[in-house]
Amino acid sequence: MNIIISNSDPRPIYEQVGEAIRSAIVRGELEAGEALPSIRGLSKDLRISVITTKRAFEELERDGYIETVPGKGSFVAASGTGLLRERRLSEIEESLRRALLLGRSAGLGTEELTEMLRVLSEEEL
């Protein structure tokens, strides 16, 4: 697993730490079951604060994504990650419909915001 923080990012370390685990686990990288890296040991990795990664972990676990088990340490959830992947799915059609909306608002069609897709996919390539 590859987590990369940018101070250039607007969003907070816990998030972005959050969101890279997040993202791992949706995509299929972390399996169900499958043992993170303890808090102190990412902590370290990542030359963060203890408690910006207990926090990413807290809400990671808040949100489902990972079982927290005293002693042991923290596993990605064994329960409903096909579930994380649909909550993800609805997020991203819900993302898209807002953006449908905004661009006929400015007068696009289905052809030209399907081109700005395009190009902004080939962009993050």
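Only the largest set of C-alpha atoms that superpose within 1.5 Å between the two forms is called the rigid core. Numbering follows the first chain given and starts at 1. Predicted model, so just to flag it, every value in this text is computed and none were measured. First, how it differs from the form predicted together with the partner chain.
- The two forms, fitted on the rigid core, differ between the two forms by 2 Å or more at the CA of A99.
- The Cα shift for A24 between the two forms, taken after rigid core superposition, is smaller than 2 angstroms.
- If you fit the rigid core between the two forms, you'll see the Cα of D9 move by less than 2 angstroms.
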Contents of the next structure:
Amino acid sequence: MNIIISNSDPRPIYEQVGEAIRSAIVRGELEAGEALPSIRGLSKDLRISVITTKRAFEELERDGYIETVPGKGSFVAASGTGLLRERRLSEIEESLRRALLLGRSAGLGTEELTEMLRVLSEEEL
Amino acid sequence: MNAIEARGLSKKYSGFQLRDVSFTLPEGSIMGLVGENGAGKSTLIRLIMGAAAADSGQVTVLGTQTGSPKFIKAKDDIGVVLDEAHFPVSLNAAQIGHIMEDTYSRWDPVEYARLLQRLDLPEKKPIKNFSRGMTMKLALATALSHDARLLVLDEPTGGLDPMVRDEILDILEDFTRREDRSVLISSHIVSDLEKLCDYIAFLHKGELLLFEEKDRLLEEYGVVKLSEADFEAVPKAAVKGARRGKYGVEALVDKSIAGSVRAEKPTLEDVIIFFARGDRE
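Take the protein just shown as the form predicted on its own and give its structure as the form predicted together with the partner chain.
Following is the full complex, with the preceding chain placed first.
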């Protein structure tokens, strides 16, 4: 798993760490039940404050992506991967709905929009 | 347990006064102490170490009150590096190791040898032939080799080149991988502290202007660059310090109450400098 922390990123560091772990879960790099690095070890390796890493883990736990077992560490929650997929799906749905609305306002039909999506998906993202 | 608890510490010298300093450093964290020359950093460190008695207030280190009879024993748990190392110059690193073995009850010769090697320090070379960086690294190696739980460093990176400073920061990060270990480090090289610390304390003219979690500090405050007129519209309570130039105003603001101005991410140095400037206006 790569965690890149950037100073030019406007998001606070704990959000950057949380997002990096979330995307590792979505991509399947971290699987359900897998142990996460210890808060202290991760902080020292990333050279960030322990308090910041703790905050990132707390938010991940609150949102149900990871579970913390006292004395043992944190693990990817069994429901974490499914939950995340679910959320991503609804984000995609929302984006497509907006595209559809924009298309209508520009007088494009469903056919033309589908064609546009097909062309786009053939290009490299 | 807390590593350090200071309550209302005051100390007066002729021409200088440390006023009512209170803070709590939780165990397992690194605290950076910043302040201009003469701000009271070394005085505060002396009070914490029991090397000077406070006029009022008290300080507890690793659960033991400084100055109490039990504190002498607690000193085994504290590793100290001062800005000048006072090793006898005719001795070499190996001989220093032997002296320390008699000084500290939990001296660890294996750890000491490992640190000498990691820091590239020769065992047999007399200390008088050491550079400033080497002497500082030797002081750090001795402070880290008696199983201390609190490390107190006064200006350890001053006058050292960036490579050695980075090496020292690495070693301090490694030291705090265990959660019962804490560090208090003073420096006016703010960028070193920005990399390392969990908490930042800012002493200014003998007063503690700031004691806060570092990342929170960098999130809560922002630097704005505005015209004089736009600056006047910013709530005064949000402005922590300002620099008025010929072509505009630069200021540090508390983002939560500054309104809709566009604030840039500050560096720790910005925060410190504006806080120090603030009282001039």
